[in-house]
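Only one chain is given next, in structure tokens, and it is the form predicted alone.
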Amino acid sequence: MRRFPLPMPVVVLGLLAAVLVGVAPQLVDTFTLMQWTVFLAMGVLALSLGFIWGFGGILSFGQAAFFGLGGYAYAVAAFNFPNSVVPLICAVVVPTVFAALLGYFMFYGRISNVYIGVITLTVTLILFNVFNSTAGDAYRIGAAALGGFNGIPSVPGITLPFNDYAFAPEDNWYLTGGCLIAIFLGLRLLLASHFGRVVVAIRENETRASLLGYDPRLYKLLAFVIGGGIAGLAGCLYTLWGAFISPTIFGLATSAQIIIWVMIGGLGTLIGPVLGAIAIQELITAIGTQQALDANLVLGIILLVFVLLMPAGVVPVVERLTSRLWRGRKLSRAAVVAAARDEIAVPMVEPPGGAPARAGE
């Protein structure tokens, strides 16, 4: 019988996440349900660049690029198509396309990772500088203006064909939940899967992985085009929340924010960048309440203390105690059992008149 990809603890982890996004609307008021929205908005976005970096070594300091083409390719023709299925579509294939550009110049340029990073992270700096020039009405793109450093207000949201019946924040919150757990269930089908299998390997040895037949520059590429897409559908899914998007999305602060995510959750996880989003973003807005503060320099200590002292994150972390302490009980087990299997191999006699002896003594 042929095994189920999918271990139980992911299959019982994403059951509990269906219940909890089924069941969060009648928990929470609607503001506190729309603040959950964007986290899990971000844990999308986590997910992307915790995928090509942690599994396929792949570091893009410019996964805001492909978060903010989805942004602003769902908001231009949600302007311009009359129901919500173009502009889905568009928001998960331009980031895609593009990330199939630029991937197969860098890979098949055989640019090294370091060089992978400083192009990424410059063509986001680029995407900011075109987008905030943007301002003016010679800038539209049919009915869309672009609205330069102001960004694009009043953003459509979800409206489906033959139906005009609009999202409400509560159908975002299904939808996003939703986007999540696919995505990451996904993800880990990916992984199991030989490509996922060939992406792991070529991270962990690119040059005996080549001698063995398979092409790392195809791998890295197409493992790079997938977390684009995934990025894509993560600003899509940021734009309908707020129904706005300005070209700070491809700031260096977005860009950088992505990357601590990654590594306080855990590199080479996918649950630990959800993670590590949430609590981040929970954490900003927290600080955003009071002004104290800073919430840059609280993110800067955070992310030293983390590389100086946790370089692997949160998650990779609790799962080596973890395993340390259930190894640990199965030694003392083992050893309860031994000493028990020695108490009834060797029975105690009693000798006539002496003290008690072991058989064969």
The other form holds:
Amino acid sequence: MRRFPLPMPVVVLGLLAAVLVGVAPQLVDTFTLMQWTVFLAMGVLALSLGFIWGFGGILSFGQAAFFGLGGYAYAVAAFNFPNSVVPLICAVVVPTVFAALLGYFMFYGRISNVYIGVITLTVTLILFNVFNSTAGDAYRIGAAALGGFNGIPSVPGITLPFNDYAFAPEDNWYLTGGCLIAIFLGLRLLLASHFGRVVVAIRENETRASLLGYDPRLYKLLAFVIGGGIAGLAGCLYTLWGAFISPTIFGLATSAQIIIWVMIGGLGTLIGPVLGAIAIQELITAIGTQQALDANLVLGIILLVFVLLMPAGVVPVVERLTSRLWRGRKLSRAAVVAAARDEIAVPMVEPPGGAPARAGE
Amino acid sequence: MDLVAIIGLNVLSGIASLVLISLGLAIIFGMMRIINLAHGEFLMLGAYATVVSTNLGVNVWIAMLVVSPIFVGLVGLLIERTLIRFLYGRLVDTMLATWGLSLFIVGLITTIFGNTIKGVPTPLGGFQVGAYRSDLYTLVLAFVALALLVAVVVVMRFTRFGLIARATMQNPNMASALGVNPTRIYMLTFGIGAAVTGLAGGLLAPVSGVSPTMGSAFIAKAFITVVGGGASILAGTASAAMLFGFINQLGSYFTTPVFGEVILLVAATVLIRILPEGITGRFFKGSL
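Form predicted alone done, so how does the form predicted together with the partner chain look?
Once more the chain from above appears, this time first in line as the rest of the complex follows.
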């Protein structure tokens, strides 16, 4: 029998999160609950970039493109269809298809990571311009007017197909929390699978992975597409939360925030980006309530400080510290000191003259 | 006939503005392999320098052609010393750091000047082409763009600094072994790139609204031009600007300006699929 692919702490974390999502509406008022709902929706968005950047090694500066497309796809379809089945499908399918097209050009053109960043950023900005200029009656899709820079107000919420039940804020909370937990666990399972391990292998060494017979272009494209779909779902959850969407969703600020969440939380982890998203959203909300400081100013400084001083992010550093403490309890003190010295000393010891030190010379 | 002339003028101005907004980026990228995501904010700072100094009574031409480049050049030097020099060789980190810088500058300018759009009146008047009118200022933009390209050739080909800069560009270690100080060259290059960008920002201030977030309107086009052009500063920028300026203006003419930009992006994406190293990666290899 195969081993259960999720480690125990992850299962416990998932259960704990599920309980938390379940009881939260009983504990806090509706306003707080709605605020938390948008934090969790941003957590889903953070997971999408945390997956493709942290595990696929693809630095997408344009995750906001898929986020916004998902939101717009849901909003447009919600005006045109009586219940929410088709809109929900659209919210995932449209950004997925877009990611597939864009990814095909980028990965099969074998362009480097830096250019991928530039192109995804450019795509986001152009989408911003396009949606920004769709004011007027000429720009409507079925019953939905795109509304230009004013966006689409009063987007219909979720209604179920078999009865006329419309979702209340509590239901949106359950839906968003459920999606976050499901996607988190789903990505963990995916990473434990053969596909996930190949994706990580390509991040580690693309040439070696392709020499082993895996096509890096295909695997990167698939990872990118999965990330695009998840970001689209996040956009849909975001639109559901506010019943509103506008082109600012494609703006530089959104794109920058996603990068900052992942960077601060920690590259190469899944929990890090989620925690980073919640923390930064909380911070921005706090900045928004006072007028002295501009949010961009603070975000810029945070990003600069992390790039210069703590490029790994918070979660990996905490993990390393705790694992060192853990090891410390098991090993003797001397062994810990020796291990620590090994870890620190290797890059620092450089024999005078720069020549490699060899025994017997 | 008049229509052809006016479309021709539009294409010319499209090309000129692409050259202006992307040349500084191309200098920094071509020489230092650094992608400066704060490029749009350098343009914005140049535009603000022009607005502020004209409001203080400085002649608009001096504000655009002298104050803006000097101010942004100095800002560039400051940024290179305090930030960029710690990140050489770490390409992705440089992108992230310059992005943080871009947010910081936007936030700072918003805090100082507020989130409103300012403007400078367009100098010079218009002129008549048959039944159509056009701006004389368009011709100024085209002239400055051309002059900048010529200046790059002259500096790179015929001066000692150009020789050293080209050597550093090709092989920093070898140049350093021959007694050149690459740190100094990088510092100067970054400053010059920033100054050129500041000049472009000052020149574009009269034809576009000046606001803290105006950089994002230019940055996409600038990047597409530099990426499409490839590593060569001059041949890359010039050829990509010509190609994309032509496509953009024709697309705008037959549809709307917004779809002109979409057509530009689609064309650029297809181009990168065919020529991953840009136009100069394939055609003018090794040129300046």
